[in-house]
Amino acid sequence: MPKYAQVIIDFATIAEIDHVFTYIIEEQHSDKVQIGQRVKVPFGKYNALQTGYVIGISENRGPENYPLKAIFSIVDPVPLLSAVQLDIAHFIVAYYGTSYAAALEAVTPPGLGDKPFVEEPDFEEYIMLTEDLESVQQYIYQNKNKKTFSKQRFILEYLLDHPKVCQKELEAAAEFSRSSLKTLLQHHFIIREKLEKNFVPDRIRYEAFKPLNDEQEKAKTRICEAVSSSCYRTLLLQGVTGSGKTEVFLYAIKEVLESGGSAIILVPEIALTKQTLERFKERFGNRAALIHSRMTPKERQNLYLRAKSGKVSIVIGPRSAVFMPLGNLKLIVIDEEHEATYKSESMPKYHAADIAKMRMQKEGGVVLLASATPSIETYYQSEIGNYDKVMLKRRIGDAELPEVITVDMRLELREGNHQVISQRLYEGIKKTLDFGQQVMLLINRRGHSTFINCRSCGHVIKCEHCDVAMTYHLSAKSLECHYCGKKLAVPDKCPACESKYIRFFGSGTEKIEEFLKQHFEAYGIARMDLDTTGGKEGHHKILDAFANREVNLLIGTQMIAKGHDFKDVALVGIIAADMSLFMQDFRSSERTFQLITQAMGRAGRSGAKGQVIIQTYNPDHIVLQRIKYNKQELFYKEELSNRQLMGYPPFEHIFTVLVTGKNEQQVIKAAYTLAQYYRHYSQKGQTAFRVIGPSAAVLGKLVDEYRWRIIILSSDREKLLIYGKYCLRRYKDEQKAESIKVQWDIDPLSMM
């Protein structure tokens, strides 16, 4: 009896070919193919070659009409993808209404191609002495006294003791000379052959452990039952900055290791994957692997198979780690769980935690959400008791949460004062360098000025693609646009009334290091934005110098507020507190209540009680007045009652619509036609959905393209998700506006 597989054709993003299609797997192929594995199968009219992914075998045809072609070839050996990663390719699609091509390509690694994907052995050089020892000891004894001798002398001492030694480990003596090595073996007195590398595991470092308090104590025990329960639940980990949070988790991670299982740790920035991967390598060793963007497609593979293997039991990365396919996992900690970077901007638009919850369902495991600021939902979730609430409420050690000093900067100008820089915070950096501590700068913008205006008419320099000021850069002497990247040079007169009289206003990141080069050059200064950090260490560079004192004092945006933890930092400074404060976006306050907070968490954690001190020219903003006197629950109670009255997340959910085009009146008429077909089908289906819209994007042009938004809300997620879209295809089968495009997102955490 024949039997069929069903299959995802691997580019099947557009809604003709988004389905499963149905194929013989003729007797040749019949033992070989499995449910995981990619086939090249005839498509289309002309039969090319496609790549697809089998989801499915039965010994059923199916309902399909049409003749059934049958399974060219089979690519990979064995299956790529687990049957937990097709359930989790299948949540994507059903809960965020994405094609599946798009769901098994979150899922599965980079850069595939078309080749077999299986694990390559991976080889070492050994080094040996040569059999003839007779010759190896006179030549030993010819030379003994020869002062440029002693290195050669070394390495074949040393192999006369280890009759096979790994050339890494006989690198990392000191008395290892590459030279000495090349010369005995052009002399034949020792051997190199590669051999297989037999993956042994590195043993736990207990001794690595650092002793918990009381409160950190029932907090791992709290996480340690919850995890050796092998039921799902969803735990977060609240406390303050500094309390010890990534302690509790390694010790619970140490006791799902113990058990056999497997761990998956999510972090927010790539800044931050090598701080902890270094705290994870020196309690677990080999066992724990990192994951970034940063890293080539190959890299990528190489880890996807190792953790496939089992060579790996600890994966550290951004969102897409959540996707590795260890076995047995039994714990995803996502840490610092607030941080927006967990949403993907790009199809498939989903949450990191969505998906840990999703897989913990299924593998019956533990989702650990940890953080000292919780996002709004989460902290909800966890007052409605679906979420179980573990607390950190105090620092550890000896440390206290810092001092917290608001500079009103109107006063700062009328005292004269125009530098970017209060006399308070100067005066603060100075007593701190010269005390033999460190200061954190936090401005949220990078550049130098954030615009140029003209004196005399008011014309400010607008990018010429995008609706939005050009930012003066320093560095690279010219103006330049942070969506698109158009840059410009610097204009010596206003372009709109050729006036001299232009001037630069705002600052970012690089106004802050100019001025502060005037005056502490001396003690180290380095600045930590977009514009820094590129390349694959970029990051890890500038932290690297921080953290061993060669720089003292860090300037930066929102990459050095999170999670990063140096103990000689005794003052931290929030330059602009208000830059975030009045966005478009119902999340203005959360996000700037979150930002300042871990910001400030960079100071005082070894002891001596640190100092913040935020600028700001609205000191009696109830935001800010929370931060300053450690109101938090204050804080998340008041903004819940706010999201309430306004029917907003966590109470509603919300599908966006984007409408854009290169015409700005066919965008606009284009926005109100899609919002007329919202409004018809919620009265036609008597569904209380709220249609907010359409009006002009918070950024109104982006890259040549005019951006009119819709806001749909709806306490029902399926119904709106389902809704959402069927307008959507309404709308384009009768409108054929073929000029426009049209962008959807379910849950955004981006209102821009």
Second form
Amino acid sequence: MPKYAQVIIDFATIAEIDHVFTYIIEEQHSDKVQIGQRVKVPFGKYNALQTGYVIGISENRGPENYPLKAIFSIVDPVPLLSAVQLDIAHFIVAYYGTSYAAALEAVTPPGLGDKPFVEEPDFEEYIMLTEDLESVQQYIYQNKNKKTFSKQRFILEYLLDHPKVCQKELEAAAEFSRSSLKTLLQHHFIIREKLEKNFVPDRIRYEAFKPLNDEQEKAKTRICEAVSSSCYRTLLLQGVTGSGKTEVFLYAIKEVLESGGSAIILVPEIALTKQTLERFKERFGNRAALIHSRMTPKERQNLYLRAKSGKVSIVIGPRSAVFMPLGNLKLIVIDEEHEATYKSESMPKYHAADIAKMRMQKEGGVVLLASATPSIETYYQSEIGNYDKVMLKRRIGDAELPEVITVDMRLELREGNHQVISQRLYEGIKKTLDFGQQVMLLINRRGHSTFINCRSCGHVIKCEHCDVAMTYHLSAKSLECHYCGKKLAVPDKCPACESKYIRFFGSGTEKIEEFLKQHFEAYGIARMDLDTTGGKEGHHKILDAFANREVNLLIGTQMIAKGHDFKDVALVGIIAADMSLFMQDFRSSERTFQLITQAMGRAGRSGAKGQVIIQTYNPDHIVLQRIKYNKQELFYKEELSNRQLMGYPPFEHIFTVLVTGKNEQQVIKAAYTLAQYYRHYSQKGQTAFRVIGPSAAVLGKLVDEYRWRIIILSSDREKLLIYGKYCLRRYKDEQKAESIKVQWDIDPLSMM
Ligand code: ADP
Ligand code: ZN
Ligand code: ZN
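Alright, leaving the form predicted on its own aside, put up the form predicted together with adenosine-5'-diphosphate (ADP).
Everything in the complex follows now, all chains and molecules, and the chain you saw is the first one.
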């Protein structure tokens, strides 16, 4: 009989207490304690009650010698965490070196607090017809010519088609009337009953699936073969924009469902358009559910339960949806897999693709990575045969890829055009709009002017809390720091020399909008960026207006580049292609390539050939050349060999350490001391580690904290993680630098 429980105390992330503790299971609890439950246990000198997770049960007490305490009470009547979720937590601890508490928190439904985890399904009002259908038919027949009857008739006929309908659905119909419903209830022609929401899984709607073209059919067959083998495989579905990737994996999901399996679809949050969700609902009805950040904790917990009990077989959501406890999971799709949002930036700093692979290895299923512009890492894995590559080379209906034109902005200047829009782009916009087609313009910066500069003394107005220039916002008539949100009135004199000659430089979405409104207002203009998409429906309102042609010229940040499918867009303009090319990040070429290619993908998706105009000061830059001449493969090959030459991922792994604090001198000193630890231990071991830095981070100061960085590289990931953490521990134990914070990450995607 089990007598001991291994427990992880739920102390957010305090490393010192990151330890497995053994507790006695006393007689009264002995048949109730289960793995995956939370329990209350006495902890510490004063036996304060803490919540803990039971991760193991044993008959032996283990090697420790200290006197054991007993479990005080049980929190969850049923296990909160499934075996799979505990496996994931173990994996996170081992693979990312985080604490158990952080790993367990990641796989637990959010907002649960100390409340017991019990099934509390949502109930809803459902409406159905009486069993006496004959009397219903008769009632319709008798009243059919009465004018006032039409609304009642609508309800009855609706119910004849749909045996059980939730009241909300009925209310949403145009012809619905509350008083008619009441009348029918009074006459007992219909019945109202509270039932569990989504209690009957919808059927698959086969009629909604489009017949695939040859290329899609082949891709689908390969994916389905992999899925039906029930063996782990990762597939890369690389298809040009508009080649019908989504349609292909919708088919694969259908096959999964038909064989009684379930699937998770990860989407980058921004691309989570209504369009995407509708495509799922159309085919899978309520068997597909969406999880997103605007849901209440209660709603998320309910979804979690429905996934666990098999009422939902498809969950669509951002990276954390990879933890959903679906049973018989056969497929995890990661759409737009190159997106950085799949990597968590807070502890545990996991990447959803790692978790997906680990899950499918354990559960026997397929990971499908879909993208028109896969990450360099993913591309490499498929090159060396770790992933199978499935390609879609043609656009649907053989729509052509757009023609690409680069405009040299240096020449524009020389020719006397000081506007942000080149002559060529201006004419392109005019022609396209006049032709009755639509235009999208991408500029990856919001606001009006991106910095403010004194012409007398050269002073640039920076945020007082961060080391970044303030952006001028026209609509708010103020300056704003895009990193901490600090706002400032626009000064009329230079704060440094009091000169009146302060000028606004650099362009953001607002400046482009201001300029274009003077010329094209009548065609309908909208701007889509963080400032215009605040409300719950912000995104949708703008996209709907663009879809129904109220708006024909859409200006926006990278959020317009992703996933949208508008048939009438004939021209895409990239206002400042250089902006992301020269960031101090080895991924800047890759990011620029992806962003521009994705934006291009919005042009000419049906019918006539689209056009893309790229404005740049560096038309000869290799990335722009490869894009212009459609040399994707070449871009990947060259970029890979650069990475190899420089010793960057995917050939080497990165462990990065960020040292922060309020006192700049202390931060620098600490960073140098810590770097010494890394150099010292690097020379001692057998594996060579490359230590770079310390140096001020790209974002040298953020919200009053100074930031310095050390980068360590090695091709041996496992050793790198151990060494990275070991040096940090030694440093912390020996230096006691209390005013200094140190954060670390392995395989980071951003190094700001
Ligand atoms: P991608 O994900 O590669 O960008 P989508 O799957 O979104 O492509 O497809 C692009 C457009 O083509 C969508 O409007 C989609 O409905 C349509 N489409 C996809 N496959 C087919 C097909 N076989 N027949 C007709 N239309 C299709
Ligand atoms: Zn000045
Ligand atoms: Zn700031």
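Because the structure is a prediction, the values reported are computed rather than measured. C-alpha atoms forming the largest set that superposes within 1.5 Å between two forms make up the rigid core. Positions refer to the first chain, counted from 1.
For Ser82, a C-alpha deviation below 2 angstroms is recorded between the two forms after rigid-core alignment.
Once both forms are fitted on their core, the CA shift for Gln361 between the two forms remains under 2 Å. Here Ser346 does not count as shifted, since its C-alpha moves by less than 2 Å between the two forms after the core is aligned.
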